[in-house]
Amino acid sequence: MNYVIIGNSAAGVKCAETIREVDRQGNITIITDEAYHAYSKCLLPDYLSGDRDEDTIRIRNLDFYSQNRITTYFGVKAQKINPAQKIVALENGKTIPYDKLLIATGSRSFIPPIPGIEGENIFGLRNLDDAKKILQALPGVRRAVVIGGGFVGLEAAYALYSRGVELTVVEKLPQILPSQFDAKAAKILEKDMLCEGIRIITGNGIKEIINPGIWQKMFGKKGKGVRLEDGETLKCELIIVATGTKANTELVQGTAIKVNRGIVVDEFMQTDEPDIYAAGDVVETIDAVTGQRKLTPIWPNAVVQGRIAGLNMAGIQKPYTALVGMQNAVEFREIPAIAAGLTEAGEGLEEIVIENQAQNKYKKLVMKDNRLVGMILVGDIRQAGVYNTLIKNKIDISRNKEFLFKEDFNFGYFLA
């Protein structure tokens, strides 16, 4: 059996590992356009800050591929797949035959159509090459602007700030972390970053990027920067674009595989084409809370999807159990925070909140029909695991609702 995996991150590596567990004889091939051993993209901000190097962001030992008898094509792009002939065509002209194929091509930074965004020293932060380019540009950089106040933007800002760069984060929406936290939680985290010295501008987008030639004409001196929608101009030598991601679905164009915002898969992670599976940031799956199909570009979900795909590719039929689509944890300076599921009250939803502004603590639980469907924890995240399990397993909390915020709340309450 020839297993071919396109992608060498969370889903791809887990898939290969799983196949080898259950099929000791099959041939496994991993193809990736990146030139590196598998690494954690979650740790790129740490690499950017200098807290980690290439060795310490690696997710498997150096002998992982040889120990598992995995053939690798690193730094080579898979250009096309031919489901009828069951081959993958590489950019170097080579073709790789497969019996079972996994597409785990991930996602890339979404670059918004802002005038001037093609200029120099403007980068996304989605892979190791991005981080290396940013570091190469750092000498001579005094000020940087991060476009986007989501997780990637804030983590990039904090990493560069720790290297002595003056940072401004510009978020078009009224709050930072708009996709994960509500306004109160975001305000606590924003205050924490402001205390560190990072400037944050919300409710104001980027109108244009002013590259050096235009800056010289405008101000009569060298420089570059951005102009905000309200007309304010910020001088900077480096710009990080962190305005979301886009799934890398181009490889399946021209096939029968259905694509919405990501590749559509069934409960066995299989696409519309026989023997072709997909997992990770590139796929749409069913969210455990909303029941809706959506992209879930977070590392833990990609790992689970990779394992399920691997089992099914190896002939062990196992369905994917829907996971909570949004589950993110942060700790930029001193305040840890985590959010999962639905975080804003709506029709049919009930929420309970406790907060202690002096201690920067805020907890919010969102419920529907006596089931927990969402949470925000700021300042104290010790019970995140318990709440997340209640959300994922849709456990009836009606008998224990009054105890949810007790400091010793745990699964023991459900056994009483």
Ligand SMILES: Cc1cc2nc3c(=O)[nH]c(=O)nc-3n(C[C@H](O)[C@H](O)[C@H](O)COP(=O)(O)OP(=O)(O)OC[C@H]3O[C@@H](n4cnc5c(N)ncnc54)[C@H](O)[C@@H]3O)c2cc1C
The other form holds:
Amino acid sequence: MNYVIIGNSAAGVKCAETIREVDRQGNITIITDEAYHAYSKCLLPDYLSGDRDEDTIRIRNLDFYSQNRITTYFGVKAQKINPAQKIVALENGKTIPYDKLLIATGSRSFIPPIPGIEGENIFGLRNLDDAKKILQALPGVRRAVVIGGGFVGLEAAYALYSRGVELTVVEKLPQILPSQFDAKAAKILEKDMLCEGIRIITGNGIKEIINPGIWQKMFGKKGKGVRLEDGETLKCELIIVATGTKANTELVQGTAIKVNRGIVVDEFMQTDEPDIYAAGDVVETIDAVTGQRKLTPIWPNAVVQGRIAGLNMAGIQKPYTALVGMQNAVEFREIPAIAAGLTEAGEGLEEIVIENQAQNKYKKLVMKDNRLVGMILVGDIRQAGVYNTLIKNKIDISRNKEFLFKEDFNFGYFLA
Ligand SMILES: Cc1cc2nc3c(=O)[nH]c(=O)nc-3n(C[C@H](O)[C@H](O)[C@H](O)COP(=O)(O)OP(=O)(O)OC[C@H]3O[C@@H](n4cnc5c(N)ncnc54)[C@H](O)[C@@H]3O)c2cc1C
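Alright, leaving the form predicted alone aside, put up the form predicted together with the ligand.
Let us now look at the entire complex, which starts with that chain.
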């Protein structure tokens, strides 16, 4: 059996490892357009800050591929797949035949169409090459602007700030972390970053990037910067674009495989083409809380999906049960925070909030039909695991609702 996996990250590596557990004989091939041994993208901010290096962001031992008898094509892009002939064509002209194929091509930075965005020293932060380019540019950088106040933008800002760069984060929406936290929770986290010395501008987008040629004409001296929608100009030598991601679905164009925002798969991670599976950031799966099909671009989901795909590719039928998104855990300066599931009020939802702004503590639990469906914890996140299990397993909380906010709340309350 020839198993071919495109993508050497959370989903691809887990899939290869799982196949090898089940099928000791089959040929496994991993193709990746990156030139590196598998590493964690979640640790890129730590690489940027200098807290980790290439060795300590790696997710498997150096002998992982040889131990598991995996053939690798590093630094080579898969250009096309041909489901009729069951081959993958690489950009170097080689073709690789498969019996079972996994597409685990992940996602890339979404670069918005801001005038001037193609200039120098403007980077996304999606892979190790991006991080290396940012570090290479740093010697000439005193000030940086991060476009986007989401999770990756704030982590990048904090990482560069810890290297002594003056940072401004610009978020178009009225709050930072708009997809994860509500306004009150975001305010506490924003305050935490401001105390550190990172400037945060919300409710104001970037109108244009003023590259050196235009800067010279405008101000009669060397420089570069951004102009905000309200007219303010910020001088900076480096810009990081963190305005979201886009699934890398191009490989399935021209095939019968259905794509919405991501590749559509069934519960066995199989696409519309027999013997082609997909997993990780590139797929849409059913959300554990809403039951709706959506992208769930977080590391743990990619790993579980890679494992389920691997089992099914190797002949063991096992369905995927969605996880509740826990990626929204942040801890920049001092205040830890986590959000999961539905975090904003909506039809049929009941929410209970306890807050102590002076102590930077905020807890919101969102319920529907006596089930917990979402949470935001800021300041004290010790009970995140318990709440997450209640959400994931849709446990009836009607008898225990009053205890949910107790400091010592745990599963014991359900057994009493
Ligand atoms: C800076 C940063 C911080 C993050 N922090 C967190 C976090 O704290 N918690 C969390 O849960 N998630 C986090 N994430 C998200 C997490 O990293 C992703 O969900 C995860 O990496 C998805 O894994 P994947 O295997 O689906 O795809 P990816 O990790 O995107 O890997 C896909 C790989 O396929 C390669 N590829 C694409 N197309 C081709 C092709 N045609 N041919 C060959 N190779 C190809 C890509 O180059 C890439 O190496 C973070 C992401 C970033 C960028």
